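Next up: a single chain in structure tokens, the form predicted alone.
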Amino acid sequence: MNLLDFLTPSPEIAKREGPDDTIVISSRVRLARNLKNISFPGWATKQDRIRAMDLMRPAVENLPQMKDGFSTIMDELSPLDKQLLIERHLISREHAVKSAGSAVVMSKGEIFSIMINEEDHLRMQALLPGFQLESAFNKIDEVDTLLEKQLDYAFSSKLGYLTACPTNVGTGIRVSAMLHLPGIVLAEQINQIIQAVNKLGLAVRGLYGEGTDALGNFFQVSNQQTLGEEELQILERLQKVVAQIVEHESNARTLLLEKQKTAVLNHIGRAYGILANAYSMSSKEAMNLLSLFRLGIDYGFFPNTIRALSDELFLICQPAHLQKLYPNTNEPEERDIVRADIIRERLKDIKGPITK
């Protein structure tokens, strides 16, 4: 099966809705699990990794959640396909460089993605639009329960689930939310927010996780450790923090409009002007300008323009998506031209920001 044929079309992804989705783009819960009596992937021989994969992959493929899903070993994916999955947040950058003995299994609709032999034998996630951390946890917990009946997990009665990284030992859970925070950034409060979140034992990362930049004012907030806490405690703590950040972002947007309306309009108007008229644009520039365009839509400055437009452009203007849609754009300069062409075409009937 062709990967692009399996993945949900970009317009459908962009139209997905969820609670507080003006600010919370997505909710993800990931569990790390390992098999008993088989070396963790980083220490395993090639034969052990293949043996572990052969044990796990059929069990994952036969889950009811994976009906009509997509399963492949990493060796069979091209570098472009791997980058496409990274841009969809379906695999990690670390998993993209894996080869023999590693695989990925995804559900139709992309709610579930399970990486086999990444850092751990199993890295399984549920990904939902908007602020739905509890629902995402319930979904991946069901998958975990089904797999635990078939696979012998590495588990300690004292420590909990054993994982390759010590910070994941215990529950093996990572709860995260992707947030769009242009209001806090424009109000120059983002550093204070990040420091406050870090003091609570949580991590703030960029668009693609650890070690990446916050392109387009997107920030990923997640727990940093799992040992000594139960899943529901971690989940509840992160939900409270995300709810507070959502409130801060909402307040920042309101105050900016009340006290700095001209400056806000200037940012959004300039972003729209470049997006609607540029003939070459890098992915980084596009993400940052589309973030302001999205904010303008949320403010109501672009009447009759739905947020799905900006969200679809966010997706298809990423390098791998662009190259998949336009196979001849192998060079960055070629993609920059095509990216600008796409955005100009999609914005040609949209007038500049309008305020009453």
Given for the second form:
Protein chains: 2
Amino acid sequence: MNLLDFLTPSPEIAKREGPDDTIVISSRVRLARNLKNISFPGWATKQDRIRAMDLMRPAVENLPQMKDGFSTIMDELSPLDKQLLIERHLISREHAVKSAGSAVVMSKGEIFSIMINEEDHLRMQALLPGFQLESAFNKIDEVDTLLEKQLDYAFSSKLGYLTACPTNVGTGIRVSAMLHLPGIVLAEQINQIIQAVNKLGLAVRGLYGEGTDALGNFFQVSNQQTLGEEELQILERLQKVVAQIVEHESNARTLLLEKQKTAVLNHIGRAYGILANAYSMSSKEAMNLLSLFRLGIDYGFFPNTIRALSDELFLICQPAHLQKLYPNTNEPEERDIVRADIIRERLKDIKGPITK
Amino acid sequence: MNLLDFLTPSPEIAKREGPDDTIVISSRVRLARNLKNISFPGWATKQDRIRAMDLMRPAVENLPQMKDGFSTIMDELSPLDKQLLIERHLISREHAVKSAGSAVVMSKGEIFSIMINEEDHLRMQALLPGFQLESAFNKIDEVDTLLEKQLDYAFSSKLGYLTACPTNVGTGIRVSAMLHLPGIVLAEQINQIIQAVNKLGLAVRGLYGEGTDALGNFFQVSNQQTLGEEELQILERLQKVVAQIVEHESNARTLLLEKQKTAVLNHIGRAYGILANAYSMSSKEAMNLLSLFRLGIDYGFFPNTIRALSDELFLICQPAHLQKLYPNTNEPEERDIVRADIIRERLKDIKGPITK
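Cool, the form predicted alone is there; where's the form predicted in complex with a further copy of the same chain?
Complete assembly follows, chain above in first position.
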């Protein structure tokens, strides 16, 4: 089966809506769990990893949430397909380099994804559009409850759930939100925000997680540690901080429009002008320009009907998506040309920013 | 009289055509002459300068070429008007800072301009669109002949015409062509060309002459010295070199289109996209982007009917032109906004580059 036939088509995924989705792109909750009496994947022999996988995979595949889902061992995925799943945030970059004994199971519609033998035996996530962390938690909590009935989790009454890395011990929960913060970036307040969020014990990362750049003004905010706090405390803390950042971004956008309208229009107009007329464009540049284009839609400078188009372009402009959708684009230079062609073609009937 | 009412309106000046004018913007011949028995302007007292001016100015004003012309002493021009004349290439930057005893007389239509008491007593030029150096020489030679009948020129049978600076002694002639060389610049051959031209004893300068940047891929080629060669020899040498550069530029453009069409389209498309959608733009950026836009017109990527519009934008995007045409643009930031507004407005019905 072609992975693209399983994944939600990009125009459909771009249409997904959620609360506050002009700023909060997605909400994600993931839980780390391990089996009792089997070495953590990093320590396990190949045989142990395969044994653990064979124990877990049927249980995961048979979850009602995974009906019509997609299950594969990592060995069977091409490098390109692995990259595609990273771009969809369905597997981690670490999981992509795993081989024998590692697998991934994903639900139709991409809400659920469960990695088997990543850093932990199980890494399960629920990913929802917009600002709905609680809902994402409830969804993955149901999955966890169902799996716990069948699998023997490593659990200490003193420490909580045991995990490969001490930062995950306890609840094994990571709550994160992907935020689009062009206003805060344009207002040159992003470093302050990152510092403030860090002081609250939360991490700020780039588009593809730990150690990646904040391409396209996307920032991922998540909890750093899981020990000594209840799931709901962590969730509540994240919700509060994200709500504050949303308010800050919203204020920054309003203030920019009031005080620096020409500068804002200049940024957005130039971004649109280049997107609509370039004949070669790197993925990085596309992300950064599309970010300003999306801000223009949020401001009402472009018709709201093209919001889904803008989000679709974000998705398909990523290297693996492009290479998968368009044959003969194995080389970055070829992709840069095709990427520019696609964007130009899609924007050809859309006019530059219009203000009332 | 408002200077702008005298100068050719920018749409009219942009419509001027001449041979090879996709590459040779204009041809200019200027002659340096001095009066006998009166100190050169740099050495003269204020009284001497005024005496010399009073001798020369009526003769210049009464030339048939200056019928309906414009004559003014430099003291009466505002700093803005002086800058306007520099941008039109009607006076030199050096002449703009002259005061008592200096004047300029220009013909209706701007072909002739005669500076009085610049570095020499007389600096007279004929400026024509396109590649027509010989015609420019013949025109200024007629003026010179008429003036020589009335004024007593400083002339040495051994050295020729005497001038303030030794580089002008002899014929006092400077022949120059303003070239638009985006092809050679894009092909990264401009430094070789400049070196080759220098070796032939010719100078390559920027848009506003000696010591200025090559804004907008404009380069001015002229002879360096005037001693020991006849006027016609100098003229012929310039013609030959300019013809070679024209051929080189033409070949570079053809080759770029054949071998690097996407890269060329990418440059031109982006330039157009920014011009058509920016809300703030410096004069320097406008020149550089308009240069690529003009190349796009030369390539046939845009309708040929907008050639004059593009040339007009070159003219009115210069700071003094903008400030003169649009009130309340004394500050560079204000001009940057108005400049972007004008360009956006003029380009709003023009589509991005189209290739057959």
